[in-house]
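Okay, so here's just one chain, in structure tokens, the form predicted alone.
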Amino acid sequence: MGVPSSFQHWDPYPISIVSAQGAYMTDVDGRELLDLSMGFGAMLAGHLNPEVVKETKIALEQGMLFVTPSPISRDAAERICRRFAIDQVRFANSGTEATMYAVRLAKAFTGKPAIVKIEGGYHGSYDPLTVSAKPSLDLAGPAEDPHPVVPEGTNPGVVFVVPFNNLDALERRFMSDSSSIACLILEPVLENLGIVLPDEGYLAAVRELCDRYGILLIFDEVKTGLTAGAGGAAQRIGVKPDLICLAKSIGGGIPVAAFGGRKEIMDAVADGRMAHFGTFNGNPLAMAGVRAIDRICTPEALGAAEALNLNALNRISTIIDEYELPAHTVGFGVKGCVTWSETPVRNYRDYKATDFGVAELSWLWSLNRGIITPPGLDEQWLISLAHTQKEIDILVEDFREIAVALRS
């Protein structure tokens, strides 16, 4: 397909990248696209920010890789540790290695073999967690109790599904199978399907639900992160896991992930029961990174961002309004959307019940008009630390300029 990376690809054919600076990056016919995607959350502090540049250097100067212990991979931990809340840390390469060990950790530590997702719920690559991510309606049966939708060749063993923002659902399967169930993972707000928002008062539940039946809850932030705000969205939703799964937002461009939370259970990879290895681990380019995003990720600077992020969505819900579009915006953090739909989007079938043909149309739209969104018909813009009340006012007038399209 000519890409390093199967989303990557769109026909006829994908915009080729040559450099990024800030909010922007330059395509190989010399054209200044607007980054709107900035790396799904990687580059929220925007493309070369001086900081994780100079503090990259720094490390580069003193050695690329050890593989042993470093002061410098403890400092990260020790930082990602008080952000984030949690006892201990292993840090890994990418988000699906960081929920791929945070299920099997899981698994290690309760001794039991089968795992819980949520239907349409993206969580990497890890077998098991491949299910369900996006299924066909042909296959995926009753939207109440979802059959697991296994992708061809893939070996996922005991995998079971629910509706998200469905407690009794998620309630029958543990009271019927919570004796094989290990864990709950989910991204405490989905954001693979635009930005789908839990209920009020879902998630407390759901931590009650675990607790209720000995089974443990895994929070992917992959994608909130530090993207949800300075403790990501756990704490600012007021629900705390037992595991936490974090990437991209956490190293400002370089490779880096990590699974963590409390001691009881990460104490299965001290003692051996799961094994956690890795070359590159808490390697220093990445660990440097670290660093700098937590120096330069302040409450303030997030708060900043996540102003602008709501200039934007309000006045495009103005928009909306004037034109009477069915559509509506979403945000969470420094992520917004506009989501092809009168009504909210609570759950997988929900989004499948979207407009995908004119959600197409506004991402092609921007894209020939130099503003640069995922490629997904699914994802959602950033506003990251390098966006201004410039970029904002760009991506409100091209959302306009397709309203008035529509309409006339």
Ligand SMILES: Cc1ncc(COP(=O)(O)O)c(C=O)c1O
The other form holds:
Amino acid sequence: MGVPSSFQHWDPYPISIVSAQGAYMTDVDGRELLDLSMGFGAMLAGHLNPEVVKETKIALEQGMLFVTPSPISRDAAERICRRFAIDQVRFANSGTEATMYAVRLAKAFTGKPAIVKIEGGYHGSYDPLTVSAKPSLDLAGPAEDPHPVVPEGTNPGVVFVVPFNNLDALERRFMSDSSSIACLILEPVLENLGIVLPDEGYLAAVRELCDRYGILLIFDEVKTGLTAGAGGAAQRIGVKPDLICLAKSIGGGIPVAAFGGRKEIMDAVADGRMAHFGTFNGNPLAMAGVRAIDRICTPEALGAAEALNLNALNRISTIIDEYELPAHTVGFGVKGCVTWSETPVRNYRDYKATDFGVAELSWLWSLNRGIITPPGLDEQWLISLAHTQKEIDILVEDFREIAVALRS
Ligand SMILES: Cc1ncc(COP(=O)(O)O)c(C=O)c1O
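We have the form predicted alone; now please give the form predicted together with this ligand.
Every component of the complex follows; first up is the chain already shown.
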């Protein structure tokens, strides 16, 4: 396909980028694009953020890889623990690794083999987590009790799948199988199906069910993380998981990930019940990225980006009303999306009923007009710390133009 990751391929052809600065990228033809994808959230601070560049240059001049602990790995770990209100953390290199280790740790800690995940939930490429990531509805069974759909070539073990925002279905599963279930893993806000918000009280009730049935709760905050606010989605919503997975936004664009949580659980890493190794874990460049981002992403800075996002969401909602489009906006933190359905999307089945044709059209429309949002029709725009009112106006006016075109 000529791409390093299948996400990077899209029809009719992907765009090849040569450089990026702030909120803009330049392609091989010299065309400037407004970036609203921002590395799927990894570029939250903006491309070539001066603080990230400065910290990584300082680290680079002192050596690239020690494979030993270092003052900077300690500093980064303390920053992550403080910010995300967890006892202990270990670093990894990608979101896939963070979710893999968290699930493995839950199994090692509880001594139980099975896991529960959400239908439609994406958590990277670890075998158990590829189950029902975006299943074909032909194979997915009843909405209330979905069948686990296992991709070819994977060996996931026992994975139960439940619908999001459905406490009855979750409790039924816990009631019948809690003796074998180590953990429930979910994104607190689903951000691979547009943006799907948890119902009021859903996550608190999930927490309560996990406690009642002796099942660990893992929040995959690879996408939410700092894009949800200065302490991530867990603190914003006020529900504390047992383990949290982080990546993307915590590193300023440098590959880094982390998993962590309660000391009692992380002890299973320290005493070797769960093996955690990795040549590049905690490498100085990644740690410099974490340090810089922790300095940059103050509640004030993120609050300002969120205010811009709200401005975009409100104005786009007004346009939707004005042109009577069958759509609505959803936002969370610095992310937003237009969902092409009149009713809210609460789970994967609702998402599958949205209008993918218009979603693709609007994505291509923007791309042809110099605005790049993530491909896949299931992502959202991201207002980084480098975006200003000018970029919000471009986003909103572009949406107005497509609204006019759709109604003309
Ligand atoms: C929620 C979530 N978890 C995990 C991952 C995997 O992260 P990575 O692509 O860094 O392996 C992703 C990637 O998009 C994700 O969105």
